[in-house]
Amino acid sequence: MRIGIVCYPSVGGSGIVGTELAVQLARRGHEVHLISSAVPFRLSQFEERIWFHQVETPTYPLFREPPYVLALANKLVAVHRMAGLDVIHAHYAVPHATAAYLAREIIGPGAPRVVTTLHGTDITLMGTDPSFTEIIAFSINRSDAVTAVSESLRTDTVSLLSIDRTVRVIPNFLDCSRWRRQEPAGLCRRLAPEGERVLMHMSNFRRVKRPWDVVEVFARVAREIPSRLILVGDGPEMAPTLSLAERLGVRDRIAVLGNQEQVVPLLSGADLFLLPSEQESFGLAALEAMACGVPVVVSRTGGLPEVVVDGETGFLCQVGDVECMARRALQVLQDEELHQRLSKSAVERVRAHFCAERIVPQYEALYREVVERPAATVGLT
């Protein structure tokens, strides 16, 4: 098949996502066109089957803000003329299944289907927000399929919003040929020369992952026993958090790396991963650390469950509970029997549900669907 594949090209979870669906589908032989305002974070070497389409957004006197939605249609438009697309896969229901809609109709009989996946913010915070509510819904019913990463999103997105369309559950995934522990371990060794028990934290450092929780619970973890906190990642709270391990006075303890492309070598290297956040529709860098077989200290909301498996991959503690992750940290950090059985449990989690060769072929199977309908039955113009 002929893909166009619609995400953002950020660090997050949804353009991390697209990327490497893209990557996989080529592989399988498809024609990938990833079309996005710059090249995706993780798109960072030659692919074969993969064309990638940058989106320009012109700026007038006219517009006060980019018309980001206009740009984007308008490119989905002239890839389709030119390769003849047979989906149009929109990560995000806003803009990018609204910019979609408005190809179909421009292009009219022989469109592509449009097959949206919601990631979270889309839903979570832009869903119950009434500026967006009804244009969010409209993008949603207007496509031919639409996917959730998780159960608890899927659930958040009947309850929120009006629509009629069958939200189907597709996990998030990886490679898992690459993502696998990697030994020896060097750098993350190096920033704990003397043997020290190495934590991570990893995200894009908003308000929604708690960042500064990570420092609470590394600073009563360090008060236990020799330890290293290493943050990876950036964004508007990093200042803050940092700021608050210097009133807790770990700041010397902790490693800033920013953001990091390859994080295999890095998570190989740490004993614990934290993931504090407010919300999660999957969470993804958990995710990643379970497949590296490190164990997981989360939040319990969201999709976190469905991901980690309390007392088997890790543990859950209730946002905020800074206590419980603490002494949950402790626990597997002083228990070298559990920490071993955790880090088992997780590899073998990550590799029974999560890896690419599972998710792949449920998106390869959802696209044939679609294609094949009637079209009178696709879409609800």
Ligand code: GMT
Given for the second form:
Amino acid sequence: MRIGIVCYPSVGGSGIVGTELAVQLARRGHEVHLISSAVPFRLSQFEERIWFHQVETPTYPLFREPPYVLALANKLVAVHRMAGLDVIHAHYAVPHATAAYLAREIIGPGAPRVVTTLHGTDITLMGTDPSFTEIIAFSINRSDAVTAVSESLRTDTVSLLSIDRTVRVIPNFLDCSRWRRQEPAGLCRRLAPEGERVLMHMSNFRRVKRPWDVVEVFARVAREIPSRLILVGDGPEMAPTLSLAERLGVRDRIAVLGNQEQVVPLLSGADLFLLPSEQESFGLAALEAMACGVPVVVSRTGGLPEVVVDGETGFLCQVGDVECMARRALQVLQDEELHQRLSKSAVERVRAHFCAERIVPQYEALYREVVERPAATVGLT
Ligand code: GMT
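Let's see the other form, the form predicted together with this ligand, since the form predicted on its own is already up.
Next comes the full complex, and the chain you just saw is listed first.
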């Protein structure tokens, strides 16, 4: 098939999943057109059968907001005219499925089918904002098929928005041949030269990630055992998070690495991964840690309980309950047998449920299904 994948290029799970899906589909023989405002950061090497199309959004002095949606719709039409797309797979309802809808209206008969994958932010944050509810529901209802990355997100979507589409759950996935613990544990160990236990957090440091809870948990752990905290990623809450670390007296035990492309060597040296988010439709970072054999302590929110099995691959605590998180962290770090058991089960769980070979065929089947049935011009399931 000829598949157009639209995603954000930035450091974030939806862009990572869209890009990895493009790679996997291309390796399975499909022609893939990746359409984004920049080369996605995980598209690091040349892949046969992937074409990258950059969406340029010109700015004009008269219009204060860059018209990204219009430029994207225009680009989708152009890519279709050039490549004859069968399917446009939009990662995010707004604005990507909205642009796909516009493109389809412009193309008319013979236009590609539209598959939309919901990743969370457009539903759990924007979906409750009256400024967007109508356009989100419309963009979903005009898609030929809609998927959500977790059951939790599917339930939220159906309850928050007035939609007439069936939302199927297709969970996120990893290329399990690459996402595996590297031995001997790499760079991370050099950051803890005295054999301290290594805790890690990786995110875009938005408020929703509650990175200050990471520091609160770490301060409690560091009081009990020699340990270091490694922060991977960057974002608006980084500065306040580090100020809190100063106040709690643990700043000198924290390494701040910023955005990193190669995270497997880092995760391979971690003993525990923390993800205390307020909301997380899936929690790809926790899955990545588990794939590298790192037990996780995460908040019981959104799709995280579908990824992490409490007491088996890590522990779940209520959002904001830093006492619980610190207690669990210490339990894992002080009991080598428990640590090994969680680590082994984490890897097994990823391999049993979240590898590309299991998930990508589900998208392929969906594409085939929508290509074979009439287009969703009237929003029927
Ligand atoms: O969480 C973020 O800040 C990034 C966001 C995105 O757009 O990439 O992540 C969302 O999609 C990921 C991939 O499906 C999920 O793993 C994340 O849980 C989800 N983030 C939220 O729901 C807050």
